[in-house]
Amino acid sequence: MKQDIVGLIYTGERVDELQELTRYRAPAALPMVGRYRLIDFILSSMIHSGIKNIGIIMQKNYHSLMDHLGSGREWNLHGKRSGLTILPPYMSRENVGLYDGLLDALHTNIGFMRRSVERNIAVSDSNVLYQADFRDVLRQHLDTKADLTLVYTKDRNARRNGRGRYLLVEDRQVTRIEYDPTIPHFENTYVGAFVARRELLIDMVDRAVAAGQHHFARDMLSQMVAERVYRVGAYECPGRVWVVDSVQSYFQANMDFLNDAFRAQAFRDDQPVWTKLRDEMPARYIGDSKVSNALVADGCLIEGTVENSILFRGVVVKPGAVIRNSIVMQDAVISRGAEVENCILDKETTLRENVRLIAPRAYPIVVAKGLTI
């Protein structure tokens, strides 16, 4: 089956619970698992699904994301017949580069959808990490003659009390939907991805905005499911799903990748996760360094102790320093005798000698970018 499908990734989720981590970057640009960004996972999934034309809807703080994506070369999206299209926010006196929601973002970027020639479109949020083959979603979408097919998961880790979108699915069809319930009644969590016929989606978005709607799920989807004019299908996403919407969920998602089984799910030999390259020396372990159950990226210099942690590129761990259950981002320096436990250190942070930063596992401390403590 020729891949007649265009991809669209919405990076506009405003996630206040990520605090300092997203003060200067979009959630899609969050560093993950030592050398990746959150967007790399969905972008690589789309490419492995045969999608060659991908648009990325930006929101505020998108500069680090633009820098990361560049021309799309690392994802092989820079050829004549393939392409990565960056869709920056539309700025005006009334609009400060923030969309009210996905529906607003789709309507603002409707020109991209109109210019695309593919018959179908796959749309996804970028703060959810999952492995779905959009070819399978499209196949089911066509088989069931659905107008729109939503991707959902039964993974309980994706559930949140008080927020999220939950589906009642009967015979691969969505019959009810609930939005931000105090306690979800339905076991299926919508992961923020769907497939539709491109021209139908353009028409639906136009009509919804004309009717004064702003939110894709709360307004448009709820109405579609309630009125049953359109057929809303449902595709179950296989495997684990990580929703990165708070400091705790970000911390846990990274820590889960220290587990072999989860790593094997996300990083398959036949479907690599691509990211921007940064040529570095391999990590060096010197003297009495001790490392156990850790992911250490290239360019690191380890002279101390690292346990159950993720170190990004270029991290320096001086003699006598101890890092446990922590995420240490690019180019951080942990000085002699310093101790870190259950912390997230953003890029270019420095811990002075003998500083101790120890937090409870349920509430990791976040040290903002460039700070010296």
Contents of the next structure:
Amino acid sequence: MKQDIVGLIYTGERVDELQELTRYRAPAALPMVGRYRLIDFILSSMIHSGIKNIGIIMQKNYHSLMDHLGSGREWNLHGKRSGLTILPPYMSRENVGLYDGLLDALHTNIGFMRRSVERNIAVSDSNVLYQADFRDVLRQHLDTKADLTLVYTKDRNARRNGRGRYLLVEDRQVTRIEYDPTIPHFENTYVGAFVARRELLIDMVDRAVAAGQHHFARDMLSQMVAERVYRVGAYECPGRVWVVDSVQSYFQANMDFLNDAFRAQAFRDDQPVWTKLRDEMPARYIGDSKVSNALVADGCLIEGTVENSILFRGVVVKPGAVIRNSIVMQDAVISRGAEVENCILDKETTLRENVRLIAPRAYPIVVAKGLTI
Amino acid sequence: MTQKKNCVAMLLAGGQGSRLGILTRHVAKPAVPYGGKYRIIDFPLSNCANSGIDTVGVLTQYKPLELNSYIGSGAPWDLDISNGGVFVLPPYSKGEEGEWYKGTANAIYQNLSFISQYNPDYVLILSGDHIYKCDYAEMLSHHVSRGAALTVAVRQVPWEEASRFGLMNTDADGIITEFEEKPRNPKSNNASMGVYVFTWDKLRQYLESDEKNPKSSNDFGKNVIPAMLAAGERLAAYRFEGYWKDVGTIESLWAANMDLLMTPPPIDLHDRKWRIYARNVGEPPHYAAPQGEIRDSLVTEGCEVFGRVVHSVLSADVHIATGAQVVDSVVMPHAVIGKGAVIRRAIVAENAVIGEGALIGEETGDIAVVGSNTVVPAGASLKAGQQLGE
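Given the form predicted alone above, produce the structure of the same protein in the form predicted together with the partner chain.
Shown next: the complete complex, the earlier chain at its head.
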């Protein structure tokens, strides 16, 4: 059903702890779970919430993201009454191109918000993987007569010491907000998504920027909550929430999908997660292949051993090769007798014959895109 | 005003495929799943896309619903363009007239006005029954260079089987001198593949005269080609070399799936220069559980394998429960194989549910078939060659 919400996804998150993985790509473009990119999950959630128009704010390294999204056809966002709007940074009299956080990004793209016709707007970060139905968020937002409703989780997996935004929630309202605390006091973690009336958000952003504020959460939200001029609602997002902000959290988020319950949460029969297609043939198992607790995408060719791992499209595992507890991205080749454990092999990497690459479990090694070892 | 096209393809997809038994009771043969993520019609449509043919009429009449929704806008094959694209063409009423397609030639005859819109130089006639990769552009240039009215794609079949086919006897230059339908004593082993390139004027001329002949059964092989030969038209044979499989029977459909498990497979679906496109189902990568085993098989996205899969082809979103075994079999989309069930030398069709401990098929003998949406009760058994389904 058509919803009166326009979507806006922000992809400018900081990337320092994602190391090599984000050298050439925005976090939103991180390959996930064998065939997706991180942004596919939030994009698909918005679409399944009936959102037909979605803007994507790009910042740095957005080539792979642009290539992935294309015309939006795979997400059915290529119609006359629906669409995907790519919002790259641009220079104008007021801004210098790159955004300094979400508030600046919203301000720079205020034109997109003004041109939209929907009454409400849903804004989300892109480095978070969660399942929220924005229709439910909007329903609560309207019921509670909130001006702005934040989506939060109680999942401890989303907490970080020294980083993040934590909420004290009373009767579906945010009464206090904590920003980057050394140790969070409140049990509710803001997931980086909210719903607001579109015109009100435009007005708030205009005023915040005019007042010299730069930070959406630290400045604008904190002030809103403290001054209580506006009602800031809080909607609890059900299920597991993954924040992908470091190599470890990226690794763990992927590995969690080997768990049946987490797959069931993210991949519902009636709500497919859409992504760019590659038209690969089904995965082929040949000879003495052994596979155990693994997610394997189409186009893979498996003649060796794969355990507790995730294989993206077109990965080749030669006879006698062993992959354990690893993430192997698109078109990587693991040659005869080679062995990898606790590694993240980026796209088009090659492991030569009999090479052993074994990392400690708590500290996965990232092999950069295109490398041959 | 439509733009002129060099070549328009017409794909005959109306056959019932009755030799596929319960597999085609609810869907037309071209919509039957094959090779894990494909349907038979993906092969001619992808061949068109890869050959640069962007205007395709698909002639349907038997159980067209699933086929129509599968083809949709034609986007998976890049056939959703504004000038051309893919068109589903069912029989329709034309004033006083209007009738079912009587034969292959009549089906095209009834759609001459569709072809006329594009005023093409050539018309490519295809069928939706075969698994093969063919560059139609090469066949077209063969047709043009021979100055032929009609070019028939042929492939060499073993001499001992030749008498089962329609054979094209040719001279040294590959010009057809004689056509023999299933002769007792074959003079050549060039079997027609049912793939034709016609020069448009000739196609129209011979279809119009064929239609006026009340004795004709309106079939390309039986009527149109002999009539053209008799009239002294120049007919060329285009020799196709490569994998070609008619999947018209249960056995041949099963065997064509098993061919994909050979090393190397006789048809390379991994060929990035000639991809076979299919409609996407939006499924996650397949999951292989710790207690499962997968060997010598094709497994498509969306599958969850908790049991044992050996020398089999699993389509998208198939669920194999713990302790279940699937050996030498083909499992079509969304089927569920219950705990401890054993599937051997069988085809399990779409959405079928096999109950716990059921035994389907046998280690030897004919292929057993479970039809689409069929629920096999726990503990039931189906012998070799048996078919079960509505």
